[in-house]
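Take a look at this one chain, the form predicted alone, written out in structure tokens.
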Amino acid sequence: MKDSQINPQEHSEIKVLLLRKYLEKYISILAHSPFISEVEVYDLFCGEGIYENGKTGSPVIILNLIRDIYLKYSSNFQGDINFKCVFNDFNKDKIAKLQKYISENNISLDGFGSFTCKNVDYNEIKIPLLDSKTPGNRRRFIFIDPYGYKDIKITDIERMLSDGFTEVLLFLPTQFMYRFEKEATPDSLQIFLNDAMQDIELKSSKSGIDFINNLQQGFSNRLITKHVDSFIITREGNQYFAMFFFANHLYGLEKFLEAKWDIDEEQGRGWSPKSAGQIDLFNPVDSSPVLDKFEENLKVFLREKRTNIEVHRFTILNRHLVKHTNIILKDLQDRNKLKVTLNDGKDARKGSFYIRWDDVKTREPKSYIQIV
């Protein structure tokens, strides 16, 4: 596990490619947001920001997003808006390191942002976190990569989220902690599996993939009222490990799974091997999404008149984006078997569904389809 700190395999790859693929879209959307003055960015296993190979890592990737999007597109930017971030590590080596490479290359956020470098322990940086109150005009977002699971405890996640302001995206080596479960459990995991999955049915994994979906269900089971979704990581040898993704809204759940289609254009499900020296990480092959389990339960849900904000909801919760939905209500339409009504009973135009979320974010219907 520590390896992947040093020197970034295949895996360690795809983990930043996510983190930088969210953040692209969670930082641009907030910047450009008038109700948003500040945006908190916590790296608490944070590395050396770079690594042996030349690879960068999660707090130089973040610092480089921040700024070209800032440089980019601050013109276009609804309001005055301040970044701030914590790179933490307990490894001081590490952290002198980072701080050297920053230097070296002048990376700055100077006029709209700073950052804050840290030497403690996970336990301890972790408390400012558990119960802050984060102001409706401002919002966090918390990356957390570990050295294992024993510090990680879902309660804390559970807190973290208490503010209604915060996004977490976690990291877990589920493949070492479904081998535990299945031998000799250390002391460590049985508290984290009591904790995370508090239903005796889940703690019954067949499979590494079967763990992280029981795990999944069970960080659900907690958080009731968030969301909660994972992108899966596979290694050869059939070996699975995950990042979890917890946020409050639908709409950071929504650009979630848009950062996950990105990289996995078929399912939007996770990450795997290609043949031996034919992959390209950050230039993946063009590549159709698969629909078909996903249509048939959108017909059904279909057979009864439902508003744009009721599809695009079962959309999200079925982990599909709107331009999949879109593919299929045309389809419907093109065999006239699709009717779509506006408010005041008129029939809509052709092809305008009105599922994106600047359509539903009023939570006030505009269209309601049905099949027919």
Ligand SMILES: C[S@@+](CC[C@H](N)C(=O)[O-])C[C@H]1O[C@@H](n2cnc3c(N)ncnc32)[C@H](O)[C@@H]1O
The other form holds:
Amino acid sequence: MKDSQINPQEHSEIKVLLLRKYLEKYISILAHSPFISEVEVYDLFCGEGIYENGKTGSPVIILNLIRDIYLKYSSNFQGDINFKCVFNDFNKDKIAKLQKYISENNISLDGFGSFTCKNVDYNEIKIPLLDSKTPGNRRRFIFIDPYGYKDIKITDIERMLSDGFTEVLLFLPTQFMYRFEKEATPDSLQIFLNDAMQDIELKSSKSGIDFINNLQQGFSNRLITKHVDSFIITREGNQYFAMFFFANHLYGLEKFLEAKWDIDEEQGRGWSPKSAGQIDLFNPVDSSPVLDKFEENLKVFLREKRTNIEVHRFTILNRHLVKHTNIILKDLQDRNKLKVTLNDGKDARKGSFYIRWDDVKTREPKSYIQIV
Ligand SMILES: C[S@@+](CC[C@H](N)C(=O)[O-])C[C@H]1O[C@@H](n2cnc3c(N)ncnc32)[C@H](O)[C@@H]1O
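Please supply the coordinates for the form predicted in complex with this ligand, as a counterpart to the form predicted alone shown previously.
What follows is the entire complex, opening with the chain shown before.
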């Protein structure tokens, strides 16, 4: 289905759109890597896979995506890759419906992977994923999409990430949590917030968005060496829900940002219905990124000479894309306000800044960039 065919009023479709956009990048990159031989995808609250309106849910999206990427690109892969998917839901009927749909539609990963459908409680299925030792040639992605928050503990996410090779995408009904935080806080929420927002004064959030930002800050403080980001989904009536992304590596965060900016071409921050039904947010007319604030910060950062690696990192940590930084650097260069030199001290070719991932991943600086 094309993005434009999605009815943007339905927030759950935005949720799976982000999942799909991110996983497309994640699966494709790992499948092409000569160092990775196994990718595990866990959908721990998977639902029934197909809805009354015919729209597909997360497990079906995941299976189709893996199959499509394999069939399209496997001739370019540099080694064997095996995919393992685990779909789980504690509702027996939903799992049965999912299995029926998969078998009726002959969706299979035969020859390059396998999947299992489980019917247990999250609190049971999560156990082997905590503190596990994942070998270096394996990567794991865990999607956590509960209706509520009572089963979710940031400690669990911390332990899932502890192998260094896992990424987690978590949906939280933040609007309800924010409202409850303000009013009578139920015990389960109190426990969650005490755990997640240790250094942040509770009840201090001024709005639903402020609450999401505080929660993200709390997660970041807690998971100090990891990357945490969020995507805000607005429902009618300014109700804000959020997807939180947790990754061990900057490259994972970069790919997540690309997925976010694919959906929100102006801010890379989230999705809202605006004048729902009138504007096609998936095919916006002339939506260009808003770079003003980032440009200001980047210019301050470049007052000192920086390596290409530092400029790449600065870009990602400021939630922007390399292509945004390239636009700003090109403009500075055209106005003779930028000096870019190579390791041998010579000027770099015009328009070459070496800030893409392929140029920075070796961790050896290739260029030095400064405002003059
Ligand atoms: C929001 S729905 C999932 C939707 C699905 N991810 C999708 O995009 O199509 C949440 C699902 O979690 C299941 N669920 C709720 N609590 C659970 C628990 N403790 N353990 C396992 N599954 C649970 C529900 O039965 C429901 O199908």
